Amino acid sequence: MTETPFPAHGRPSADLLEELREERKGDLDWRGGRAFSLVYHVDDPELEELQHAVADMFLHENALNPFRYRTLLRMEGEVLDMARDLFGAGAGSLSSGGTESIFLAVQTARDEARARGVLRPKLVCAVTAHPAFAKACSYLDVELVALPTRDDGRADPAAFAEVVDPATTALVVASAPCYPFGVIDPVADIAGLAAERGVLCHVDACLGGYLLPFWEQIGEPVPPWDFRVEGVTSLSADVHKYGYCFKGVSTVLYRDRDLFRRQVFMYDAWPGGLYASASSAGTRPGAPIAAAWATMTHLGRDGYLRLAGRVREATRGFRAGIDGIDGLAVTSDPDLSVFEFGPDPSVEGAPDLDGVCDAMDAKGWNLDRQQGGLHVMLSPGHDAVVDEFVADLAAAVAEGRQGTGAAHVYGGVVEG
């Protein structure tokens, strides 16, 4: 790769914009309903216009010192009020995304465990827990204990019971839902076990948090998963997923304020003055905070219910279409709009999934490849492409091509 030297001379803005417009033609097209990750497309021009306007309005604001930006301070407080109301939390903060929310919850649990004498604390989760937990453990000197799931892809409370020990365990984790299969772990059982043994329990609802309350209200079955469950002590939920805001803004919430205070950092032994923050970031961009407030306030409960209905229609259409194609089946029994599908184990001569995905790529779809199948995460905008997707998928299976062995990648690294 050719290295880029620092430019000796600047370039006109018109040239730069034209270069980017041309280059972006090859980027992921999430507006057309052909992408299934990274962006949650609402297909709502009014909301998108509002978000652009708010981002422009607060583009240069810095929430490092929120008292200098009273409007941001108010909006951030109201977003947290709305999140606490939605999930039944006692306290919490915003973060830049799910990974930071998970880091903060793990750090809080680690420090709580150290305060009761656990010097090398452990985190217990299922193998389906988001890799951010493994990353947090690696960074924060916490031992990760990842357990096998049940046959249905959900965490196994019996396996947790064998290893959770208040003398060593800082935190147990349940997913609502897990990303790979879209199933909700048995939160009540896992949280009850944690409470019985005096251990903290975190529910990772980064993916489903801002959909599940409305999914339940439109009549879909949702097992207990939030602070209504005794024993749940913290919860993460991303506003930039099914909260439909742009990146990056998430919420990390706690049952009580005393536990949340372990997350807060304060340092006053500095000539520059008091340094305090409730998250790992110092400087925080104002645009995501403002956009989270604008998005939630604009949509309101009725808007989120309407969008949940559209997600349900897309989910029903995709699942029925996949189930109707000979040789394919949805993995497990997903609880909402995120799931994997792969070869039907009851059918001989099932299709080569990499070959199917290559064929779908050629047709302009952007399915995500997992270790055991293909993955979709459905947004409101996918309700308009159900028939086209199913027809192209059936044709891709019928082609019977052999796959090229493309990598199964969720995230990557840019080296510099």
Ligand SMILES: Cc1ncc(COP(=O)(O)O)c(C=O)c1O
Second form
Amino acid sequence: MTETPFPAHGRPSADLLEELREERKGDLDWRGGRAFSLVYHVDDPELEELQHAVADMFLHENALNPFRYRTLLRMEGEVLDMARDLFGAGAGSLSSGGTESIFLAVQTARDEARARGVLRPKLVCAVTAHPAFAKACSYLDVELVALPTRDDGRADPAAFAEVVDPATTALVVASAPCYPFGVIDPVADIAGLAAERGVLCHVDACLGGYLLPFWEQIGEPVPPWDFRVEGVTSLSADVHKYGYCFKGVSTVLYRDRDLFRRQVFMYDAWPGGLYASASSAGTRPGAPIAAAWATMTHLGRDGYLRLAGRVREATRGFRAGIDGIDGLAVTSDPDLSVFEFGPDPSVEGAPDLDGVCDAMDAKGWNLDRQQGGLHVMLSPGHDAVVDEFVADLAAAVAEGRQGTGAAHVYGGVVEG
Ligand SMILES: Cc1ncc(COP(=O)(O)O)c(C=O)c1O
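Structure of the form predicted together with the named molecule (previous: the form predicted alone):
Expanding to the full complex; the earlier chain stays at the top.
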């Protein structure tokens, strides 16, 4: 017998909804701008209503066979067209999230390398690359080579040059930006090296993909990072991050269609019929596809530009506030709205960051603890909390608490 045995009798929906509403009151409140990861808070009621409405409309549809549900098919094709237009890609597919997009790009590169006779190929990245690459390597029998970064937190092309070899390497990876520090790797140098050596190059723009084009357009410095850069052969960008859709949708894109075809799985030896699939899932929920289409179409370039402006305001406010607090410093020089701050190395007796985070937790903020500091990822909705955050952070530092040893955790496992 388990703690929750399978129910012998069903319960009325009103009863269940009441239970959940009550329980949820104790959950993390991202709507108040006091959470910094996992949810991208746009604070736009019209967009949210639209997402609820289309999710409801397509809740039960299944995109396993896209030709069965014509409206979904049209929307999926249009989301991919819009993504290809934004990044200059030749072909690609949707997936359920950044990790799946990364898996698919690694599998594609592995199979391309195997076709060249490299049987257990390597993937070369910086240590700041998202752990989805380590996971994909582990699942797909690819050797991970994670190189130290330069002092500025960006991948080091010179270190890549020492190990990238077409006889052993399937893929090199650059992040735009990396999650821990929000810095963009030198994509042009890394992709140029890959092209010179005849190796594929993936840009992980899961985080920044749907913000960077607009960040650049509002006048922020953005080094070239997408398919405009020679040598970039694939790219991942998540619609469920700065694309502002709810969870369950990412894009994985390729410079050319032939490379994308390596991602596609076809099987015709099954009595149930020909099985063709571009991603790892079989059954695919309709709601994220419909919501991705509705979100992109509703916002358009002008909507994304407006939201990029709000993210910039929040970023400027947070950074200036943190810089103004004695003993704290932002790590590296982040290119975007995602960054770490920690104890200022030039200040003697800088604060204990675990203690600062404990004090911020007590004030209802939910900062993420990294190995060397605290992490913030700013959404448009954070523009409303800048002053409150900075005042609370200054007070938390002034408290001078010592940390009680809360864990520094990014992901977790629920084991049944
Ligand atoms: C840079 C980067 N790549 C990949 C991922 C993985 O995306 P997901 O959590 O959607 O699988 C993330 C998630 O934050 C990320 O920041």
